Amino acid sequence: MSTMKKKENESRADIGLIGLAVMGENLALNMAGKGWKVSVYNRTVKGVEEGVVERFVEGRAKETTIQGHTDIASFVASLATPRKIMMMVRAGSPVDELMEQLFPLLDAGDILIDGGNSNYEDTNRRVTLSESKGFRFVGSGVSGGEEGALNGASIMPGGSQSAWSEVKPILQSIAAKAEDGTPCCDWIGPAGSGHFVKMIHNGIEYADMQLIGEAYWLMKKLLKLDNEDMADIFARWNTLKLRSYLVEITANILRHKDGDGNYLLDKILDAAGQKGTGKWSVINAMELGMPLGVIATAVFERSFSGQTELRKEAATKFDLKRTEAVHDQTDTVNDIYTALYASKLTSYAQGFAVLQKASDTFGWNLNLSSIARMWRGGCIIRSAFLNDIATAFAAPQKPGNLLLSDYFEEEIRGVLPGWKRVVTLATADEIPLPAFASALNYFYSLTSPKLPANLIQAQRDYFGAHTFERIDQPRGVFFHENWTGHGGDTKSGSYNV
């Protein structure tokens, strides 16, 4: 580079920053914090408010040194090359029409880095299309809502390899950093595998989010616990092997108050809303033909809470009676609090074997203990527990699934007990535990050395001669069999979808 074009480059922004929401302003002072020089714009889009820029640049970034710009090319020249474009901006087509914007504007080697929500099978076709152009693409997964974006967020970059080391420096800085000190950012892998580990991150909070509920469910229902017993129960466990963002701020909720004296949490309809990234989750688990049942069930358990007229009339339908049992509190909560943490572990673990098979099918080489290390800090999902999953997969014989890890084997060997009595206790008062429910199933599935799978196979060969192996031929050797003794001998073939 020579003298001039150094000095030029020297006065221009380190980065800049496409979407001015709350992720994108919140990035940008965070950046700005941390010592960069940082260029701001936002898209004009018709029938939205104008003045996004002007108002930041006066308001909130004002005593900073960001820069606002309101045409795209003044604020592509303001950056400094190779240039660096992180766009905070709707997932969908919204990226795409950005990208076909800026494409004339760029050079070769400049860097476009996508910090929404996009779905991984989008990143990978920008990542190809960019790298054709001869520009490099990062799709980052962001996680921490607007806490995290200003003060440290989890941040999971994947996409053209070469573009790390430039990005590196700024995206560790604005990071949230773990108790250890280290930056809870680190390269995934190619292509679309920032966005994918950032889709199972979501699926997890989204698991997280229905036991923790469940949890508080049990303790009103059954125990008959008040907003601040149970607050108490739920700021206690923070300090325990539950320690975790989410059941920190479950304790917050549940003693807030709002301006007339009273509990917000008994005011707010029982109707949860969801963006997608959870259902992505769930269908990606099953195009690698993975089970992810404890993330499936919360999932499908918000949709079926939106259908609160059914639900009503449901109940009308059937009287359920409470058993009214007399159980000890004591007891009670710890055994929640146990199956609470074993179902969670069991998330987790489900979560981390979709991230291993997506790792296998499409040659990422993920490194599992670097991702939990990763979520240690800023993001949502941050729990005491992720130096335990990130020692387990770190061990030289890494585990096959994280429960059949040393550590995490006398873990639930502990809970077992109180985890069975809760799904019971439920179930005999009537009581929906779900995703506890789901996740002592999958620990159950996971033990059994033989499942009723026999059945169903031989039900497919029966109607459809899908074939079957056998216990005692080797695996990979079908047979069809004439059920009836009227069917011939034609086979439809065996394969998984």
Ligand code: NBP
The other form holds:
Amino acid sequence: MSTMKKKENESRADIGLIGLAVMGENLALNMAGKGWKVSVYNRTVKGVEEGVVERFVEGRAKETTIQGHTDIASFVASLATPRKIMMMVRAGSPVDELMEQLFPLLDAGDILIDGGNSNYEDTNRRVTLSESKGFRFVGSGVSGGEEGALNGASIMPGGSQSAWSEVKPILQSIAAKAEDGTPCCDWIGPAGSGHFVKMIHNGIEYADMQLIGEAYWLMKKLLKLDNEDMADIFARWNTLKLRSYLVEITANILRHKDGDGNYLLDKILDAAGQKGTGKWSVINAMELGMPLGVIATAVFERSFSGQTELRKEAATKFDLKRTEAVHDQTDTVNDIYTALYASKLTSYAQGFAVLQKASDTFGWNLNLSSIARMWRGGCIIRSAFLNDIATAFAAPQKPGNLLLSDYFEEEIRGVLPGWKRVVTLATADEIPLPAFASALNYFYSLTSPKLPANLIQAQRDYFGAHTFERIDQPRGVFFHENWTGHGGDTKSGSYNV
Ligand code: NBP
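To complete the pair, please output the form predicted in complex with this ligand; the form predicted alone was given just before.
Everything in the complex follows now, all chains and molecules, and the chain you saw is the first one.
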């Protein structure tokens, strides 16, 4: 590049950002605050969203150097090469539409970054498409909501490897910093791996929220604690091993009063919504043949919560005694703490096992310890025990399952009695706690050298000639039994899903 061209390039913006909704605006302000020259663009839909760019540049961005563009070509031209363009638009077809508009305006080596919640398979496709045209594509999960976008998010980039050194200084500067000062952003791996990791992050978030909900419900229904008592308990837990953003905000939510002086939480309808990343986590775990029961339970419980009329009707038909028993409050609260800790751990163990399986299946070479470190700050599931998880996965002998690492094996040993007591107590007192129970049952299955699947396989062979392996023969040798005496010897084709 000639000196003149170099100078021209230096005067241009370091990064461009497209999509000025809540995430895009705050990320742009975060970047500008870190000293980067930022250009922004938002499509203008006449009569609907007219003036989005002007409103931002004249409003929140007024005191900054952020340049606004209402024309995509002038936006692209304002960027230093290789161009770095971050898209913060609605996931799905908007990303493809935007890419089609951008492609003719780009030069070889330019980098598109999709920071939205895209499906990782879309990102696989977009990386391949962009690279086939000589461009680079980074699919990056961003977690932390509005607050994280402005003050530091957890950022999970993957895709075109050669883009990492170019985007790393910018992305790491706007990422949250863990307590040891490390940025919560590092390279995840090729193709759609960044979005896959973000998806599992969100799945874990669903499970964390369901488990905290069950802990709250047990204290309310089983122990009849009031909101202030429960807020104190969650606040105390937030100083212990359960220290995390979600536990912290739960204490705040429990104390929050409405305008009339009553607790707002008690007035909120018990019907939880969802946007889909929990569901995607479960679908993908199923595709990979991996158990992800705690997250699946959390997703199904959100669906169930929406069936309010059905639940009301069922409650009138079954007069369950519910919560008549009196339990020692201190002991039971301690047991709920241990059950929440153990169930959370189980959910993380399942989530990380899915990541490992995806890594092996797709050849991503994921670093689970680094992923755990990236989730320590900025994101919704940030928590103290991610330090212990990162350490467990950094061990020279990587555990086959998180719960089997030396540290967590000891932890589970310590909390198992309380975990069992809580599940037993609530079941007997007819209080639903599906995620706690699912987690405990996963642990029981995990630690069972034998399971009743011999019977399932026998049934499959009985009705469908699906064959079985025998314990007295090597693995991989399949047998078929003529169970009824009048079946034939023909076996069904065997395949696994
Ligand atoms: P939204 O997901 O609501 O998306 C709105 C933005 O997308 C607007 O700038 C809109 O432009 C733009 N857009 C749409 Br819709 N269709 C477009 C198209 N065909 N071409 C160009 N632009 C288009 O915004 P958000 O809540 O800020 O989220 C942005 C991304 O980040 C999403 O993928 C989201 O899932 C993800 N995310 C959100 C959060 C959160 O807490 N909100 C957290 C983490 C990740 P317009 O102004 O012209 O309509």
